[in-house]
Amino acid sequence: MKDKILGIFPLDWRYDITSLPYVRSVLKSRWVPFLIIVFNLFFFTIILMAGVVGGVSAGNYNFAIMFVWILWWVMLMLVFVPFFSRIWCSTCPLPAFGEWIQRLGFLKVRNKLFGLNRKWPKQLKNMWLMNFLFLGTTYTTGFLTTRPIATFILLMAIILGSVVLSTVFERRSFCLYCCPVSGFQGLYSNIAMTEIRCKDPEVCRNHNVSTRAKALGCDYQQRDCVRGNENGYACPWLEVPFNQNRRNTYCGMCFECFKTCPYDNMAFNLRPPATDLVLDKKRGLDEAWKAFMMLGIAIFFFLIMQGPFGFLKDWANAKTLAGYLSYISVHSTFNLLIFPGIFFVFSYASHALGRTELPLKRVFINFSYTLVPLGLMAWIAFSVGIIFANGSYLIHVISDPFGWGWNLLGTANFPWTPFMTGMVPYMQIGGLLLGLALSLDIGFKIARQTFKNRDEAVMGFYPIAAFLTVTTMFLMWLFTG
């Protein structure tokens, strides 16, 4: 019997979206995603300007804050990541300047890139740096959501960082290992219902490769998707696109492999959710801690922005230096030590009950991936509470983006109007229960990989199932009161 997600969707089911008329030709065009990047760049230019000229205006009435932390963030969590993986990375305008400098152009293919093109340090080829950079940005959440100039500084730091690193390191090294947004997109993209993979592995294996390259064991480097050709660039994300064991984690969905493949052997697949989480390759502590941090930060963000504890909001907004330092200390300790430590205790119980020969570290890492579906659903629940309560501010600021008294679309006087707030708790509960169901389903599949037989897998999974259930109940209580 084939393994299924939630007992419904076969793990190996795929539908190639590029089999639809014209879709493949669109993705092979060099105008994609260039035109979308330019479109997004237009809006982010307005956002940057609003961050400066509206630097002292109230956050709710500032274009930069509303469009970045209300619209963009909610779209990222509700639509982009769960349905289209890292599709935002392919259209993000912030690293575009660095990439255009590397390529010394916009559309014409020039595979000899400008810059030093150095390899990223091997010891940093993981999520650890992104974990700490993302945690660092959360220290400023009280500023980012209330002070437009803080949003401007953050976005400019990402732009300048990408430009500098693009002249030193190869291809999209900044996006792979530094961008604070990239890490959680990479982790949560394992749940996504789309993927880029090769259609037929045999076609890639039989790709014309020199005898010398095969003898040296580096034949994969001769594939067009890896080295580039006149139609497209070598994979900017340093992936081996035809590797069937890879996950969405580090694929930027840029579609360069569609442009370079001479056999049209790449597919943009629709698939069941969370299938990458079942792959037992390349699981690591860096991704485990990202899972802990993202769920922990979601809890803290809710308490700060929507919770009843006014002192936490004061701490995050740095009303006093002592309060702000307390916020950083409590926030960091919970996400880096306490939450992972609690999960470690449950992993220890799982290791003992399941009597596996695998080391405890491996059990801890494997089961940490069960937090990914629940974590994403926690962020979706948080985002639903934000957009339904505050989305009407977007209607106001789009008519007066710089706070200059304009009324471009006739909506500048649109009042704050919360929408369907009575339905929000039910949406949040439904989403969290779906996340729990998916986490439990994935968790038992991981248990079967971790323990020798089904009985031991059942015993070993009991503590993890208990942890997931209690955590979900806590989140439901937290979000719905």
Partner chain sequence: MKNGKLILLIIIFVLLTSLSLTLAQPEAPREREITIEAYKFAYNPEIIEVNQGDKVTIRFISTDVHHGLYIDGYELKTDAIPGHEGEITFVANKTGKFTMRCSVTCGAFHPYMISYLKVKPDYRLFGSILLALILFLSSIVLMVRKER
The other form holds:
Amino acid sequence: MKDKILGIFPLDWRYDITSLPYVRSVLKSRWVPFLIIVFNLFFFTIILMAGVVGGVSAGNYNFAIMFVWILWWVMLMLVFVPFFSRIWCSTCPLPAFGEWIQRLGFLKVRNKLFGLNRKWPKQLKNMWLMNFLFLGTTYTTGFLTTRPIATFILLMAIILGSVVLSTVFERRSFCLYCCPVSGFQGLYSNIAMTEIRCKDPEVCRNHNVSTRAKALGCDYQQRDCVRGNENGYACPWLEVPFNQNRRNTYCGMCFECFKTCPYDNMAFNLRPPATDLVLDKKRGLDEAWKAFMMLGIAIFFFLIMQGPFGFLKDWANAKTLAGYLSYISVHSTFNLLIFPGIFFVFSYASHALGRTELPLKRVFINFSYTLVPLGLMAWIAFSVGIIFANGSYLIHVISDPFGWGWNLLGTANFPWTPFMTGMVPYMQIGGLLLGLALSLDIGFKIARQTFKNRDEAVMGFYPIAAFLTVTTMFLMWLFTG
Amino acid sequence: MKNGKLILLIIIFVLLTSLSLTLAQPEAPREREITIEAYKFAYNPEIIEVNQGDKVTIRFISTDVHHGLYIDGYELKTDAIPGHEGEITFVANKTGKFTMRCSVTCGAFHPYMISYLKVKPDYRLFGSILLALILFLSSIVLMVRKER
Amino acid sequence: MQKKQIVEIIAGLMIITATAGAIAGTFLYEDMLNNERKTIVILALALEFGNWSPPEIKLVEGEPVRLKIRNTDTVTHGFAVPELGIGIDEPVEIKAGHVAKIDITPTKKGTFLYVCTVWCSKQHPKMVGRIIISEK
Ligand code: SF4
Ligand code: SF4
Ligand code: SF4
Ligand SMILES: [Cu+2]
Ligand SMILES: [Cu+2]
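Form predicted on its own already given; the form predicted together with its partner chain follows:
Once more the chain from above appears, this time first in line as the rest of the complex follows.
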């Protein structure tokens, strides 16, 4: 197929980073990503400590707030997810304790995991729980980003939750189905410019389980990367690593499959952006709603944190109970019902114009993935507006993380200095337009997948393209006009 | 398909004419004095609008604690405590929306204490909407052409 | 087998260093800084959030101390002891999240008021505390 993303990058273009020298041996070492996890653990220890001792209410002058919500969050949106998929999850220290308990060790391989190893309930094997947990977390955004102790509570909840769930459920069930930051990383990593896939599907097909099993004298049912072996664990994220038709969404990039594959057949690929969105596999309403909610939440966050309306801030800050409840209800209704409702009208139009025999639900779900590039760009635009204006706080808190009067790097008295704020709107517009271009391009490809012939696809594409364009214009007006 | 083309042309025409309305010629530049009141955690008025070339004087008043006012893009700054006003005078020669933010830590929501300065006409918004429209139209044209 | 166990132990030690070690390290460093001179920590908080804490500081005449004023509030505060001439010629302004260190050796005995010098809330004028300096 000679399909191209944005007419530039061929869909099937890949470059295997592990073909560079050393990269593969690094990824195959059991010290990777362990060492990075330990490093991040150190950082998060300081963050947690700063959340408790670093000042009662000095929101923007707190190490925990600054590093979690200004640096980490912005890095996720700006760098990690768009370029490296779920690379954060590979180095995340939060569920590490749970995992070490399951493994009863740090580096050794012991494929019988400690704990009850229950299967996650089938009805919950989707994003809904994460959607609601994330929505719930956004109710407290006013506290999370201004009260250090709230950040401490959230992070501790994630750590304790992962420890408890790891002892009850198998492998990384917590990360797959509960972590509030997992859902959006999964959804937006569809866009990522890297992926972990097998190098040569032919090798996997010929990876004859039974011969090898016979040679070893045991009855293996599955291939090494699925089952685990003496060099590494079975995929902790319950993926089938050699499946070529999977998306980045549920691969936590833990690199275990690099360690287990006896044929060195796993690859860490560079690829064109957004290719996963074209893959017509396992699309679902849960991910569709994630896409709606993320875009809606970006709009609300912008209004609260970068908008001029005092009453909204008082709502989110829970100045009065009534205000806080109005915030929760308006926020939830918009993100769960109104915004998806508007999109439904457009997909209804698309369904009617395109005259497809497919059920309306399919059309709705398929096209909802066009919101992913635009949604990520909306978050990038939001993040850019925060980091350039308030990034200078980082320079202060890194010298005095607990507000105890330290001056580690000599920058404790660095004043608040907004940086390049005149350029921010242009970056936001550029990002949003790029998002629109990608969204339109993906929409176009999805239309051809969804409708029988091209005539119908064109007709069915009109309403969706109009929706995407109007949404982009609205966002550009909101952010910069 | 002929019908489709006609509809498309009409849509383009309507969009372009309505869009150009946003660039309507503003009044001649003049002097303006605007009073902004700051309170935890917003400003009153929330948005101020001026025209390009206006000589703007902002009287800055705080009604509760020490607040500041920093104008993005213009990079101007003032602050006020109750009883002591601040003042900024400038010529609004850059157009578009500029965020004005509090520059003195004043409470939990201080980083979110924001108001807007809008200098009309907003060429930037006009241009970005035009670009979005071009993207929209070209994606459709590309799709229709590929079909042949 | 032996080697594998050693590796596990090294990994475990690394984790302990990164967590418990980091916490212990920060407290030790803080202690070390405070040992340079007798240090008294004062929290600066607007009246609504609890005022100066502690509201009363006891010093001894002739004994050098360091006052470490931590502003854990969200607004700027100031510090002055007018009768002792502290913070008068050089105003001490402490921004939110910042810390001011003032080294003094009291020479006068008696009870003195220490005050906030920055308009920090509607109740700012009431933001005062007491320094009691006793004889050696
Ligand atoms: S899913 Fe959440 S807890 Fe799990 S690794 Fe990713 S960020 Fe960390
Ligand atoms: S172990 Fe390697 S070769 Fe075998 S199926 Fe997995 S990736 Fe393919
Ligand atoms: S083992 Fe599973 S989660 Fe880890 S990198 Fe491979 S496919 Fe992804
Ligand atoms: Cu303010
Ligand atoms: Cu004060």
